[in-house]
Amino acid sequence: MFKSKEVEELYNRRLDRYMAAIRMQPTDRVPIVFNTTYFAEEYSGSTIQEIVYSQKHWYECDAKFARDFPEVDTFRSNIAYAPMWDAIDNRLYKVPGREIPPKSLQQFVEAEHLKVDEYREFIDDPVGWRFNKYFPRIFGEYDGKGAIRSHVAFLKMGFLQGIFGGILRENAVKLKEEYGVIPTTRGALTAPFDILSDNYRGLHGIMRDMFRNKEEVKEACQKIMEINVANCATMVDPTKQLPIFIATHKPCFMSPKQFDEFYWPTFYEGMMMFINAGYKFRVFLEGDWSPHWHHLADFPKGSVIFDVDNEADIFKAKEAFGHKNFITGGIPTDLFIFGTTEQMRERVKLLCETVGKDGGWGPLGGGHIPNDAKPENLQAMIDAINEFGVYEGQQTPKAQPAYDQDLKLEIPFELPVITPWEEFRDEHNWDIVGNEEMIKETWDKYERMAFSWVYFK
């Protein structure tokens, strides 16, 4: 329940604007729809180490941002929970306060965790390969598998993940009811090529594979796509209000020929399964995507929000694909950090008069607000939107409680189970006397959750 009528009206006003922006409908002013803001964490007064290690800082981090910048329509901070990495000695991350300075953001360590001669095993036996090859390489506490300490590490990891998710959901409800905050996305889908490169082969390995192991790369991407979309289908917003999030990483390193051959086919196929069922997406285009922009114009109008990184030209992005779908960006990172309020005002004025003139644009840095932005520059950006970004005479349409409920999501793939119920039953020689389907249904449900956990670690 909202704490006041004013908060409820604020929530509805923000939701109206966000739903209209996604669908390329008119709005009363330029929507300020941030996706991520690392700034909220540092602005809270806590170090990044305090944020990633202590739950008590999480709610106040978001609440302070919501209180001090009420004109922002959507935002989310990038809170992570380092004890989950400590529990199992996850080597994929460098942690603030542990091996990097307390005020630094956590860092992802990319390396070649899938050897080039393991593609066949990776594709045919995804669970076996992970337990036998991948986990020993990325989890330090897996080195002594079978030992009590290793079992306890996995147990801790499991309940910490549950605690983490529960607190985030509880905080989201409090932020809605206390400050009228709406989430930016729900559910996530990652481009198969990015998963293969980021988590398994590394940039060096995948670049060689595109010349020497073409068919293995394509087959692996297809397999990842099938599992990825089946997993995403379990997380999406049933009302189809909130978009599904995708962060892209590697296209800026690929030639158009490589992109067309390895990246685009499974990326586009996976997204379109959801778009055809009425779901929307929010996609961060990391780096300079301009050699591949012509593909983005293929998406239906009003189906995707694209967060354009600072390496790309926001004005050319508007011409190439921003006429069909909402784009954000255009505020250089150095302007947030080193610029003056007058420089920010002039930049936003220019953007409002050009890419935002007829709608379809929102202000943002390179996919986020940098953690060390000057607060006065962020406020100057918001003030300039209120000064130059109002669409006189335009009304924002009311958001619907649910969209496109007549369109059904048809995913031709299903998450596999690791141990089939029938195998487990027969091992015990059970002659089931009650409703076996009831038992099997819950068995399969948690088996698929276990598969998902194993596959996406």
The other form holds:
Amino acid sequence: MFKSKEVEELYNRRLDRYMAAIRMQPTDRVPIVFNTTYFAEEYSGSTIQEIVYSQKHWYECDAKFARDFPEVDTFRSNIAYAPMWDAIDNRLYKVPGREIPPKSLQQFVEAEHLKVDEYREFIDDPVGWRFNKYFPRIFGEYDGKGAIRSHVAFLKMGFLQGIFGGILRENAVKLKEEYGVIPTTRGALTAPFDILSDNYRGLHGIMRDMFRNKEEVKEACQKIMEINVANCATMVDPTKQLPIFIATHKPCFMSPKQFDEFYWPTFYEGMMMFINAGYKFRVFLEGDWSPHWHHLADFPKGSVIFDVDNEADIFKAKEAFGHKNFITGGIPTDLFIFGTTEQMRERVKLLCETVGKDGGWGPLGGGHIPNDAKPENLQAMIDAINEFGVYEGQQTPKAQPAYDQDLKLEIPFELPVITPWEEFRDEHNWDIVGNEEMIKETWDKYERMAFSWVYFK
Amino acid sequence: MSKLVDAIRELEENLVYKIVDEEIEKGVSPVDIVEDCNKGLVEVGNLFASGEYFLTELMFSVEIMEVVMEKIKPLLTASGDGVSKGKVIIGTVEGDIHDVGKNIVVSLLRSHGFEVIDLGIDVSVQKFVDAVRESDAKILGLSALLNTTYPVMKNVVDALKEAGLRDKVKVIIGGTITSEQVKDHTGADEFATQAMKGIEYCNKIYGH
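Would you generate the structure of this protein in the form predicted in complex with the partner chain, following the form predicted alone above?
Below: every chain and molecule of the assembly, starting with the one above.
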């Protein structure tokens, strides 16, 4: 239940704009559809530690931003719950307030967690490899401190998974009903090459592998794509309103030849399975994607929002692929932090008159609003959109409650189970006397969830 | 162009090692081998500048060079040719733990003959100041990925002034988040968003 009629109207107006933006339909003004705003955290007055450890602080952070910047159509703040890192001593993250200052953003630690001679083991048995090799390397509580601590750590991770899901849902519902906030995305997919390089091999490892172990890299990407796609299918928005999120990382380090050989094939194939079924994407193009972005014009019109980073040129992005799909960006980080309100107004005016002239563009920094942006500069950006970004006489079409329900998702891969029901049954020599289907159905369901946990933690 | 230059340019590592081994065997001067390798690296740098090669190719060329240097080093030391081009202090500033960019610069500096004092990541202002005081390096490199580090980089430059060491070193800030405006804000002497620009700057300062 919305708090008031006004909030409901605000929610609907925002949803209409966001849905239209994604689909490259007309809007009444330039949509302000942020991806991430680290600014919301800083502006809230809470430290990052407070936000990643406390649901209350996190909610207040979003609520304050929504109250003070009501013209923003979508935004997302932090999306992490630090107790999940503590519970198992996840070494992939440096945690605000724990080993880095409370006001720092959490930081990802990239290292070589898959050894070069383990490719085959990983490809043939991803779960076995993760449990036997990966987890001992990344989880301090895996087993080094004894079986009891290890079992308790995994138990805590299991229920924290559910608790975190609950926090996300609860915050989203409250923000919707109190302030008319719509989420930016639902569900996530990651480019297989990014997982292989970020989480497993590290930049140095993958750099060598692209010269020395080409076939293994490609085979591993294919395997990761199959598992990711099957997992993503369990998380997507059934109404097909909200796009699926992808953050890309490594293309800016790759030459076009490498990108075409290692990155693009499995990235594109995975995304297209969803796009063909009517789902939309929101993709953050980290770094300078320009050597590769001619490929992005291959996506169908109105299927993806691209957040263009500051290292790339927003005007060229518009020409290369932004004529087919909505792009955000164009406001330099240092303008947010050091610039004046007048400089901001001029920049937004220029962008509205060029890349935003006929629609298809929204303002943003490099994929986010920087945490130390001056609040008056953010406000100046919004004011300038209202001044220069109104499309006279244009109406935003009403958002539909659901899209493309006639299109079905056809994925040739299914999430595996770790222990199949039949194996478990036969170990006990059970001759099932009741309804076996009923038992198997729930067994497999929770086994797939377990696989998903093992694979994605 | 020699086969060695060509092999490095094409990043054919096994061929590079084979040629280097053969030349050592034949008694070719280690300085000449290194010179050819450097020519190859310049070719790689040119391909990088023209947009054909990217960071990962540049990194791989450095890796190949490191292996070559392992083979050459004992010969250089024996012949007394391993003279340093100059000293550079470098580190990722406090509040940031990213070191991909810094490590590439360190490797490139070393392969170009500089002696590097690498202070690592999350380096405190004091540690930078101490390093400048204790060495005769003419260049201090501050590396960062996060824009939250702008004030920290400024603090380092200010602290150098306070300690009376500002004239002793040129300060270069490096990372994709740096710009002319950030350089002015922090009071640094130069900024570099690309590794090679940093190397060129060091060459310039040391007059190479």
